[in-house]
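The data below hold one chain only, encoded as structure tokens and taken in the form predicted alone.
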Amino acid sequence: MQTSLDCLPCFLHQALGVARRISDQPTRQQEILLAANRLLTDFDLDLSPPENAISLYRLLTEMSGCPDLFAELKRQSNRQTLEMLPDLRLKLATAPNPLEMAVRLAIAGNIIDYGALVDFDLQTVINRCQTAELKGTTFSQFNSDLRNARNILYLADNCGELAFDRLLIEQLDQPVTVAVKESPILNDALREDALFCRIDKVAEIISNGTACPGTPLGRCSKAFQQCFAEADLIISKGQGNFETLSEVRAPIYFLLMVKCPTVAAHLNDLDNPPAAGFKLGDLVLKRSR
């Protein structure tokens, strides 16, 4: 997914809200806030929005002196959704099918995202998404697909959201590994954070080798390329990794919640025909092309 005109504002307004973080300062922000829009005049509209994210969170990161903009914003959400588990789990044990449930209930922690979004509701979230249509792939297909697999990687994405990705990792027969990313980027998790959330006990942890908030594969190890070309199903969590991924050939399930009507038009301009109909809010278990 290219990166396009309507992302430029919504780079911008992330800058506003990492500015008004790290201080109250309304001259500091100002030079914050013109030194990213500066910094977009450079971008390459033909690399994915997660790529270009990459300097302007370098950018916001020199100029507030902080290596890790998010850090207590990613403890927060660790601690949080760990306290969820054992109701998690309650939910999982009486459903029809758990294996079912826990998908959705990874794609619920999707909401998780100090990118796209501030504010959200993740109760909320959860409440629907035990019910809401899963959208792109029947669940059928998936679970035969997934039968057929010898070993899966699985993407990572934020940090709480990483409980919720245990959940779904613990219903999987197969050996897992679960890459997170090198250095930080916004609320995106590293192995600390997968750590913390025990994800060790249940798969074995890699990085992909970027500050990136997606998985763009040239920019990634050779190891984890390795291990990406082996692996017979990907399971990919969130935006980020969906747009940096939604046009790489590879046995590869999207799991992620809508929240941004470029990404929406863009899973159209994917679905042939658009059968679909993705639209801001849904729930995605969509398979690559």
Given for the second form:
Protein chains: 2
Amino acid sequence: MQTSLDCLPCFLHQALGVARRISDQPTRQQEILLAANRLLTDFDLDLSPPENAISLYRLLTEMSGCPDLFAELKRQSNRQTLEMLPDLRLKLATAPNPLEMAVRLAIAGNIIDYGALVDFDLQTVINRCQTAELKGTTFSQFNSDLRNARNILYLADNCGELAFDRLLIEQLDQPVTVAVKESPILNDALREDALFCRIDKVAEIISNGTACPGTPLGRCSKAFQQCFAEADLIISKGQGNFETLSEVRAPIYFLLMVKCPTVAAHLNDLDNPPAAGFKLGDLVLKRSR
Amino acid sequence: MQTSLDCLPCFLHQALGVARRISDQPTRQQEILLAANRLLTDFDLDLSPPENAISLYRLLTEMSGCPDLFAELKRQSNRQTLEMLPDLRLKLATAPNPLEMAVRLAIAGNIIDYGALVDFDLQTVINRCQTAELKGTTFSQFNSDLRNARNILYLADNCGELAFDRLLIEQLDQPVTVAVKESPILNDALREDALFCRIDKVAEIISNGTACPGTPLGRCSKAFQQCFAEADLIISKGQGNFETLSEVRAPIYFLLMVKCPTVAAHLNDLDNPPAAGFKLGDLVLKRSR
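To complete the pair, please output the form predicted in complex with another copy of the chain; the form predicted alone was given just before.
The next block holds the full complex; its first chain is the one shown before.
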């Protein structure tokens, strides 16, 4: 998915949020915002938004003097969601279809995002996700494709969400490899987060080799690229992974919550013939083309 | 009210909307957006947002080669709202308090705005405005101040809205002067729009001498400044007039719908001690300090 002109005001809005995180001095906030603004004019719109985000967040990180702007937020969201696991496991144990419920919860967890959205109420989202329509591909198709896969590559997205990912991984019978980012970008999950959430108990952990809030294959490590090529089925979480992989031919299921109109529009563009009518807030379970 | 850093992404978003109105070619849209983006870095944040908007819309107008980007939209909204007048007059005639109903309808009309908002459903807004709380100053205080005024200056805001303004002006017993903008800016009302809505039948029409989507007194014509100084009571419609006059000491009543969080925050800053808790979508009837 290419970067839309609509992404530019959104990037500037994100930069302002980070500037306010970096400093409470209006003049410093303004300096940071204007530096980000100048950078926007150099963006390559043929690249995906997460690829353009790399240089934006690199600039913001440099200006902050702090290597991991979201470190505290990530720790908090990891802790908070891990505490929810006993209740969520009970929900799974009593669900008519635990696998489907785990998929729904994994999508609910995708609301934890400090790029696209700042305000969210996780509990409300969890409640909604239990009954809301899953758009894209039927769950039974997903289930059938899943049963035919001997191994699964699971592309993690954000911290917090990881605890929910673990619930879904626990439902899978095959060997699972979980891919995280190599170094800090937004609140994207790193190896340390995966270890904190004890993902290592249920899956192998691998880095994709980037500090991109997505999976731009050409920039990923050779080891990751090989793992991607050998995967029977790839579960891709969140918008960033979707934005970078939406046009890649591979056995991918995208699990995400639609958090921006540009992603909704791209989902609709890919939906041929148009059927789902993707819109903001939708829960998506969608097989790649 | 000063320009907030939050206004910069919003200006860029507005510029994109106008770029798409100017051209359906993505490369041309990108040129226009990037030119607007470069301009943002020169904005003087000590000025009000409408004052900074002058240079932005001047640039967009120059790049479009069209002197009045919103001409057709303005004509449409003038026509559409004039057609609503018979029904609205019936509503007024049967209202327990026609003046209060006219104030409410005048605020409802303020939803017609192609800067802050693009999507709105006027009929829904009209219905809501008939019963929703008016925040700021009580209607009875407004009514009392109104009865003591021998003449009224009415600062118009947008086209379409003008028809609703006329209904309120018809309820006033004093001589009324309606101020419009001197030349095209967004969908702000000009003399020709006031004439089209037959405002001349119920009030004198004056230009404020600017192409600013607000009333920046220092930039207004001498004739307008004198009219402003001599007014017993000033009714100021909309966000743009509020943003430019919020800190002016004059007998102003601001009538507006809150359409952006920065304006809501400024209203709350001015509300001392804080009482109203202004937020998006609120209907405001507020006496200046």
